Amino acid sequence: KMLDDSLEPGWLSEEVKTGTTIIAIEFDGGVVLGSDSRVSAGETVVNRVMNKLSLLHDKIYCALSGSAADAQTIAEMVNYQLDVHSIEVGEDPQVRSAATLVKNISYKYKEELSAHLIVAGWDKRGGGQVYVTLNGLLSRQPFAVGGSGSSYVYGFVDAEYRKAMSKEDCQQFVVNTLSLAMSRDGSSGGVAYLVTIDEKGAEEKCILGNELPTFYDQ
């Protein structure tokens, strides 16, 4: 006998989303990207430790938000296209090229896809760069935040950001922002993933939830 549909848990029919906090910031000589790790379907957490910082090329990453499937698919497509492109031109691709590919895919399939990606990395022409992409938009920013948790921390990042921050300052800025967003946003949580990219390459780091900085109400 078939099970009654009403007995199925609600998350089975919900779209899996990276209800998220993502952030990227430029420093002199590179960039720092960060994200939380919670993936949810409706009110159910379906993955506590997903790394939402996806490799596009050796020194270019993107931070994923929106539909998990859509965002991962875009990242995989761009990763493949950049590999082909770098072989054709005989050198590492530019960060702007990666961001343009993301923008083009997002715009071409804007009716079908639900994803927002922040692209950041380092290249020898432009140094550290952060790009926001949304539908047909492509804009370089000194820093960018995204995902559901970003609504809780816009005031914090606007108040705390300063020009010419060091690499260490940027890393702390990212960790503090993620910690605040994860404590307020029910769709953000888990651990914090960081990637620092400069001329030497990319360095990944994971900060456990109990190692994140705490603030007055925590």
The other form holds:
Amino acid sequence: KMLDDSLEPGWLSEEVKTGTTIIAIEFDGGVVLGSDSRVSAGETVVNRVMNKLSLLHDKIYCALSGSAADAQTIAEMVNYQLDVHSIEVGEDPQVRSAATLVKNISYKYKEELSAHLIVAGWDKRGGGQVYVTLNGLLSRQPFAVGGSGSSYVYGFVDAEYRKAMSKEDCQQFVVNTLSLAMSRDGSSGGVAYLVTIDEKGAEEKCILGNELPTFYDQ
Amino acid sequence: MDSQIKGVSTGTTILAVTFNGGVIIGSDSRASIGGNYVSSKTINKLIQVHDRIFCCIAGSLADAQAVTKAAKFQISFHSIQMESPPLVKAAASVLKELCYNNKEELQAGFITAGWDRKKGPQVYTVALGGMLLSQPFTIGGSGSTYIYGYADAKYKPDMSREECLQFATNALALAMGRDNVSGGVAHLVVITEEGVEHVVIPGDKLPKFHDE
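Switching from the form predicted alone: structure of the form predicted in complex with its partner chain?
Okay, now the whole complex, with that chain kicking things off.
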């Protein structure tokens, strides 16, 4: 659109979405999750530094995409349910349990909600695991990408993923993928957030926009 | 976008890449109606408009065939008048004029690639509304969405012919693996000063990636 016909800014009337790029990948002994930081309401960026990697438990995180309100609410509900569950069983919850709780909400309210969460973490029974919960299905995958920016990097992740990558390789893979998606998707951008989870715990990292890897033409 | 085209559409993956001494233009071979029915598994989307100039089409198949037929005629006429092979830019401009002047009715985008004596290997894109852009490489069609990241990461200027062929084949294979309206065989044409070479790679000979 060349000329804006409306007299009021878009963010007053448009839904707030985390049009996004999110990614999670398993390695032997843990997982790496990554996300961009842009939150948009129509054409306006309402938050350029939002951390879309949300804690569900000490060693289980989820990555948010879709409607910002829906995604945050699901994450908060599951965080509460997991706290109760881990007290009841007396130990750290399994990643699969967290993913199932997210799936239950996504499936039951699938007509009303429009959010997609990728759940990833470490537990002592299964090691590092990544689960997708799109539209209410539950599926474990070696790696997963999501959000509007993910379309542009399917080819890249298909080509570059190899089994049995080390933790550092996985972190580099995540950063490269985020950088490529952020440079092509108008709804993804800002900084890159990374969370690496292993037996010892979760380590959060933030990579500023100008420190991201650049590719041809940048 | 592509899925709203009525009739037969080339929900497609097309690309063109320059390398040191030439250019490779490539596409998949699937034509579908509405994304539900594959009406042809082996359609050729690489149209030769002159000796060293090819174009490939994305969008409505009927529009694309009509436009390329008109363009082919105009380019050969222009070449006869000028008494020399046409410039790649001239061929791309002819397509651009047709797209721009008929933008209301048409639903097709084009990639033109070729070699001429003045500027060597070149790639031009004509987008849906009729914008003409020259780039070192370009991708198009519905399947191209999935390989933007791959193409950005892997393209290098001044590749050799073999590197470029590998890049184009990989890109097509990745897109065909993710886009349900792209598929079939991979058609590639290598254009250099010496001539034009067709490479056809059947589906089962395409490179495979981690989950296949």
